[in-house]
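Presented below, as structure tokens, is a lone chain in the form predicted on its own.
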Amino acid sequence: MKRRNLILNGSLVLFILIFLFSADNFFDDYPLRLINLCAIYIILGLSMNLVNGFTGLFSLGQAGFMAVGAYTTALLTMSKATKEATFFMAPLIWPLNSIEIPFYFALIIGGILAAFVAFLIGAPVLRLKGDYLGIATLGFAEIIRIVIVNTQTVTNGALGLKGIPNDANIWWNFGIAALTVAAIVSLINSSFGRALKAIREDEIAAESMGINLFKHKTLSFILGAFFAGIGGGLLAILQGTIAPDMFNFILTFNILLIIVLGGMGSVSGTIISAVAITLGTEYLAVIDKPIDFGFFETPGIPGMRMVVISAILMAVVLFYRHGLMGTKELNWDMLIQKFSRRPLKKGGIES
């Protein structure tokens, strides 16, 4: 069985590599951008699932941490000439006006800075629980966005940043996504991860077993913010331009949608849901326009795709209360058993 799983895992990795090579060399810009978005949303979904799914907290501050990572990465990678052209209302402060470093160092710095902000926020808010924690983290995310709007000499205010170098290709995005998956899986399978799951199931029982609730919650919150900062930096590099309005509650809601649909507490569910929602929201745009079936034509209704996505989400919540995967992980035994199940004979006996 181990040999079978090894062969299947190797085949899957080979298929993904071939697909990425084909996409990088033969796909147009639009589908290539969607594939890169899938990798970025996998990172963002896992960052939020670590906090909300595996630790059981209700945090809504993901957009704020993404903004910190995105602006840090952008400011550290933009050229001096681009900064001078962008900051025409008020000059960029020193030393940011003269710093230009490779994007992979900028991503790490952006993630660390987002984690530091999470550390500062976590001290007061992680003593709250449930809806109160969600409201507090949402409030801090909005504070971060307002600070970005009003710091003209650092973030260029409401005008945003343009001309961000697009240095991260499909290999970088999926490589960082793979490292994120490996890091999250290793973390949740460690003793620290088991402590987080214990906190999720019952805080009182976990504390009675000697688990330091505040310490573990804070570390989970900080690690989630670190990966959110990395994802925000990659999003800034992919789009080439960022503005404060990008990092509002809707962005947090989209990431929350990914983990709720995939399963709060499932890495594989988050990956499947991130790909499905990213591609679905784009390709379902066709139903917003008139469609001619030959014998009748449907009128285009703007926003209809969001109605369809909402209906799908409602169906998932009704029939899969804990999401598609719940807290389970997809594995080869599950797939083989699912597709090799034989129909029952009359009387309930397997054929």
Contents of the next structure:
Amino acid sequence: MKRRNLILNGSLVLFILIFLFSADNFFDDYPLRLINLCAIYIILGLSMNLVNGFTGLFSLGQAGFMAVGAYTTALLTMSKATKEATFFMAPLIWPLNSIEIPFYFALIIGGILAAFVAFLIGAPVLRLKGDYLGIATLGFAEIIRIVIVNTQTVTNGALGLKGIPNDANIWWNFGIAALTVAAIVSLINSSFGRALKAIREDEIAAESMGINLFKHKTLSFILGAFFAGIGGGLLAILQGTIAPDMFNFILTFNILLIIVLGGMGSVSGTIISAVAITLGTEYLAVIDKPIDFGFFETPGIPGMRMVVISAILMAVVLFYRHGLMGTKELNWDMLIQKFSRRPLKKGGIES
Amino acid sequence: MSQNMDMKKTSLIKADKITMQFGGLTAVKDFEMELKKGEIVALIGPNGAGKTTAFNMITGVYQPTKGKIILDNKQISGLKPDQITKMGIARTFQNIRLFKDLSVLDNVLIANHLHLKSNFLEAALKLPKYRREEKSMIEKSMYLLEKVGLADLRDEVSTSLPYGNQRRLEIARALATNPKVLLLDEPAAGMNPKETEDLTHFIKHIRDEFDLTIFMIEHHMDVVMGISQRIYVLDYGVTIAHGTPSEIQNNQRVIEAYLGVEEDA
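Now that we've seen the form predicted on its own, could you pull up the form predicted together with the partner chain?
Following is the full complex, with the preceding chain placed first.
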């Protein structure tokens, strides 16, 4: 069994590598961009799932932390000339106007800054529970956005930033996504991960077992913000332009949608649903156009795909109340069991 | 334990006139309690007498409105529950509070977390220091699970266990925090007579093996009378009696509190 799983895992990794290689070399810009977007949404989904799914904190601050990461990365990687051209309303303040560093350093700094903001916000906000925490974090994310709009000499305000160098190729995006998966899986399976899950399951019992609630909630919140910052930075690099409007609460809800669909508290569920939703929302654009079924022709209604996506979401929430995976992780035994449809042995014992 | 040791035993935990008020309601008034090392002491009283409130004050879930609690000559009232647990008080809950979705082993492992010395980076990177700690945590947890007879069920989801086993798991989880004092909130609730008898032996056994002092709330009088050296009786938040089991059994006020008073008395 162990050997079989090893082989299957190896082939899966190999398959992904071959797929990424061919995508990098043969795909057009548009599908390539979508595939890159999948990697970024995997990072964003996991970072939010760490906080919401594994620690059970209802946090809606994702877009705010992403904005911090995105703006930091953009400001640190844009060339001096681009900055001068972009900041035509008011010049960029020193020293930002003369800094230009490689994007990987910029991403890390962006992540750290987002984590620092989370640290500052965490102290007052993490005393709240449930819906109140959701509203407070949502408020803070909006505050970050408003601050960005109003600091013309740092962020170029509502005009946004253009010409962010597109240096992160598909390998960088998926490499960072893989590192994020590895880091979060490793944390979740450690004693700290168990403590976070204990807080999710029952705060009073967790505290009575000696778990410092505030310390562990802050840890989760900061780590989530760190990865959100990196995800935001990668998004800025992929898109090349960013504006404050991008980072409104709808962005947070898109990522919330990913983790709810995939399963709060499931890494593999998040990965599956990040890919499915990213590709789904784009490729379902087909149904916005008229489709001819032969006997029946659907009228092309722009926005039709959102109706379909909402219907799918409702179906998932109705039939899989805990998302596709719940708190479980996908594994080969489960898949093989499901698809081989081998009847259970007598007494319901799995073979 | 020898006789003269018994004489010299000093107070391990002491509650000094602790009072808990919720707005205008006084749930517990001037509760005084003292446990000596190695004792098994029971707290009894009719429903709503304030027993669990007293537990919640000792474990830090509630901050006493008045009075203080001393453990090992250190004041613990005012500290948070996790700090109090670190100082050596563990508890179980009346309405079982296991970590529902997690496995039996994970439930016990979580209670080891407070003694973890590695930080989260060492844990996430699985450095040798953390691996050693994790290994000894698992060994200790498995030992405790064997003690409570749940070692075979280590991978089961905790809530799939039958009720009696869930209570045992809660005790194993509390023991994993390395307590000096163990508070049991109705450990025999919902158990049949056979299970109750087993539990009585089990409580004595863990007291001796883990060098514990036990304070428990219980309604099963056979458990209470069988193993406790002393009993405190609460009624409407007030301590109405305190003494050995035989003294309590014959105490008029206790009988009245449980059975009611005749109107014309």
